[in-house]
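First, one chain by itself: the form predicted on its own, in structure tokens.
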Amino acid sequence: MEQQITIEPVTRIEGHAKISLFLNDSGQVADARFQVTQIRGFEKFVEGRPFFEMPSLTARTCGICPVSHELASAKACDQLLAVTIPETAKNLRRLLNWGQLIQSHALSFFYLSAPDLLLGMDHPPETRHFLGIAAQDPQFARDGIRLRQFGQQVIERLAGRRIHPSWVVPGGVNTPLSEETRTDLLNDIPEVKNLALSHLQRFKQSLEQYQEYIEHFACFPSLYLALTNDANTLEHYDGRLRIIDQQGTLLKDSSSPTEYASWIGEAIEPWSYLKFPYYVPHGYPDGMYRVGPLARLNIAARCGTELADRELDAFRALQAGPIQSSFHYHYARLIEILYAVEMIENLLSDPAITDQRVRATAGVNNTEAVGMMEAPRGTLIHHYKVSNDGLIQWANLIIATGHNNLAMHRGILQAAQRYLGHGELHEGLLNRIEAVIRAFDPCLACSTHAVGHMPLDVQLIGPDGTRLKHIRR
């Protein structure tokens, strides 16, 4: 007799979703669905708007990673103008993106996932959150706050405000960097670099105690997709789009963003608002791939900075070939935080960063463009078509969480089959299913996060509508 378990809502993620687990006649988990229950309508909202509004408009897609949307949009708009933006403007955009990467990765690791790692999966949910972390390990909490604060300060000092800035514009950025701001940011680097190194070392030393989760949190072979540059080092702002297989063999290498549609398809399922991108040559759903920090470190040959390269060597030593466990998204995020701090220091140490030429201007010279970059959670694509007057006629946004959708589903199924045998409902077991999703750090839309008593209602319903089992928190 087929039965169903529902986890709704999934907690400590950025957005709203639920998980449905389907049991077979033997009571074993046979299928799993990660159902995104909110609609993202920006592709339709923006139709008819002038293209130059797009960076600011699409930044409102999210309150956590608005900079990613702003930059991907601006890159598409640069192509509509058919301009090459000043090198200083490109580097200022990179600084902004690294600031966002630091604050976003710090949020994911210290605020959303650390309660599971430090307090334990079975810790009472009433205190299994960041405030619970602060009570047990105040210094850990303070360090997480400081790292995230630094990332936000990079954004604020460059762009004028931390959330939804309007500094990035088609053709470059609005204003140059002042010498005072450059000095202030450089003065903060030693502190945050030490914090990044310290917590990376602490996490590495704790890996042995998480071996159970490493083996069962979306641990399977897959394809991996990310941007990298011509030297095949880590790249977030600009570069070539590459995809490798589970052995690390290069399947596709594209220097033109406009080619993405020929090898990335988007499937639709009737039970979720989130699309299912896949690698076209392998078909749907076999063309499953992963994006984000794990994919980036699996694809790039080097990071390109001294400390991060040293840490990448240790990361690669975990196994031969691409790292397969999605639990190691946490590890990869900490390496990327260190890398971003080093790159911010490198760029700010170059006097050219305060050059006054930061914007190119032009009219509409192309009517179709694709902007592509690496958001904290993975590859982000903005594809626009405009009229000759520059009005948006069509838009398509493929977000990182979409790219990971198939892998998240398989990861949930793998964990559910491990932890929920015969439909036994246990709060800690259910939290392990949620923790698989948190490892991917999905960003479904702007959201708020409750603290204290987290709402969760799970029911096991038989085919005749009878409630067989029930758990609530």
Second form
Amino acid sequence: MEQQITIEPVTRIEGHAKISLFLNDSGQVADARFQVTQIRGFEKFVEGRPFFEMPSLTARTCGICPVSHELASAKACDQLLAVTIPETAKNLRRLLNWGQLIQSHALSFFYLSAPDLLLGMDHPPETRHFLGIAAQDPQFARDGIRLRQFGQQVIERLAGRRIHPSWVVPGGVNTPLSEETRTDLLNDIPEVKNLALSHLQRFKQSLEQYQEYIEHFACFPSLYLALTNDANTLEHYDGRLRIIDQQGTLLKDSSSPTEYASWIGEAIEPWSYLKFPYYVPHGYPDGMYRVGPLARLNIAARCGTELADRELDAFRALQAGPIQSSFHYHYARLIEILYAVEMIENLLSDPAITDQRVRATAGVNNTEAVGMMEAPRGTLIHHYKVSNDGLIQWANLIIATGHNNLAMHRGILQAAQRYLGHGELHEGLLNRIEAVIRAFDPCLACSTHAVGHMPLDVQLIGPDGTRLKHIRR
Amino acid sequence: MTAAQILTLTIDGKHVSGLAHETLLQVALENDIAIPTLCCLEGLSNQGSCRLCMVEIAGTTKPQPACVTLIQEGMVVITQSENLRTYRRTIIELLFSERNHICAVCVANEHCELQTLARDLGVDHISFPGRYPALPVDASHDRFVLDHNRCILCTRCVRVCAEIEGAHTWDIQGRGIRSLITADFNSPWGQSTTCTSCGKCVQVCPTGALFEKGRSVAEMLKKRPSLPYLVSNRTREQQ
Ligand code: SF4
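Please give the other form, namely the form predicted in complex with its partner chain, since only the form predicted on its own has been shown so far.
Let's see the whole complex now, leading with the same chain.
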């Protein structure tokens, strides 16, 4: 008899979702669905608004990575103005983005995923959260908090506030960096660099004990998508879109910003509000690709900074060709934190960063534009069309989590088949499936459920709709 | 010319005096007694439409708008009471619920008179259902934008344009809750033949309804022109 298992809500992710597992007659998991149960409607309600509002308006998509939306949006708006923004403005935006990357990655690793890794997948859910970590390994918790705090301080010191700053504007940023902020942030670098390095070492040393998860947490070949630059180093802010195949061979480099639309298709399924982007030449759903830290490290030839490059070599040694296991998103995230700290240090060390020219002004000189950048979770695309007066007529936002949708499904199915053999339900097994999703660090909406008791409702439903089994936490 | 008649009265228990042609609001301000206002602006005619400056006058049953009520000898006035506070908060809440005020992403955020009043009066939520009307933005002017979503129909723009600039570009079209600010005979602002692009309407607008093009969120800091100064200079030059 066919059965269905539902995990709802999925916890310790940003947003709301549920998982449904469909069992076949012999009790094996035959299909998995990761359903996003919220609708936001941003693309619709921005219509008619002046484009100057867009960076701040679209930042409201998310409370974790508002900065990414601001930047992608501002980059699109720069093109509507048809200006080249001052180099300092560009570097200030980069700094802001790395601050955001550090805080978001630290949140994902230390707060959301560490409970599974440090306490164990089968640890009682009542204490399997960040406070549980703080009780067991206070230093680890403190370090995580400090790293995240540093990222937030970068944002706050540059932009005036941690969440939803309105500092990034079309044409640049609205205030230059003060000498005082530059020195203060530079003073913090040695400490946070040490923290980033030591947790990377600790994670590497513990890899052996996660072998089981490495092999079964969304571990499969796929395409990878990220931004890349001419030097082929890790790129989060600028550059062009690149997609590679499972062997690491280049499939496509975009030649113009609007070109993405011809090779990224967006499929829609009636049971989820999250769209399913795919690589058009390979069709749906075979054109599955991954984005984010793992994809970025698989695509870049080098990071471009000393310490991160050393770590990238070790990372590459894990496997010939692109790294396939989504478990290694965690690893990639830690390398990116280190890279971001090094880059922040590099940029702040150059006194030109306090230059006073940080904004270009102009009217509407283009009526269509695409802004792309690498958000912590992957490539973020903002595509706008405006009237001659600069009012938004149409907008398309492709969010990082969306890109990973197909891969997350595949990953859930893989883990479910491994861990939910014959319809047996127990908490630790279900948590493993959730942990696969957490490896992708999906940001489904704009809320964070970092700490606390989240109800988890798991149901086993027969084909006639009757509930066969039910566990709740 | 007859000597101005001086009247005495009591405002909030304080004995004050003023000239017979002065309003309650003027005399209160001269004596550092704060009364909230929104549609009123020094140098423009008063029309008493926002009703925020309502005060209680002994001997009358209904509150009266201080900006258009002339002082009288022996008047006893109360500008702050629980009733008036409730009344003023309700007005602010109704203004918010009438159109689409999304302060966080508004050009006037942190520089908005409506927002400041709401904060001063402790309005931290709206107990009326929002109407969320679908209203257009007129960005057809080269330098300025009119966003009906943020307009509270205070008509400062209408008055400053007609009374000070002398262009009379702005007017009100429609009635009641469907009223809208309109340029010339309902033409896009950019096509107005009367507008001189002086920008006074933008600078006197208390909210984010009129703003300079190219301003991002929270960047529209209004530079209020000194209207009485303008008026006196212009009058002198005509003489
Ligand atoms: S006009 Fe004022 S009250 Fe209205 S949204 Fe803008 S800031 Fe808020």
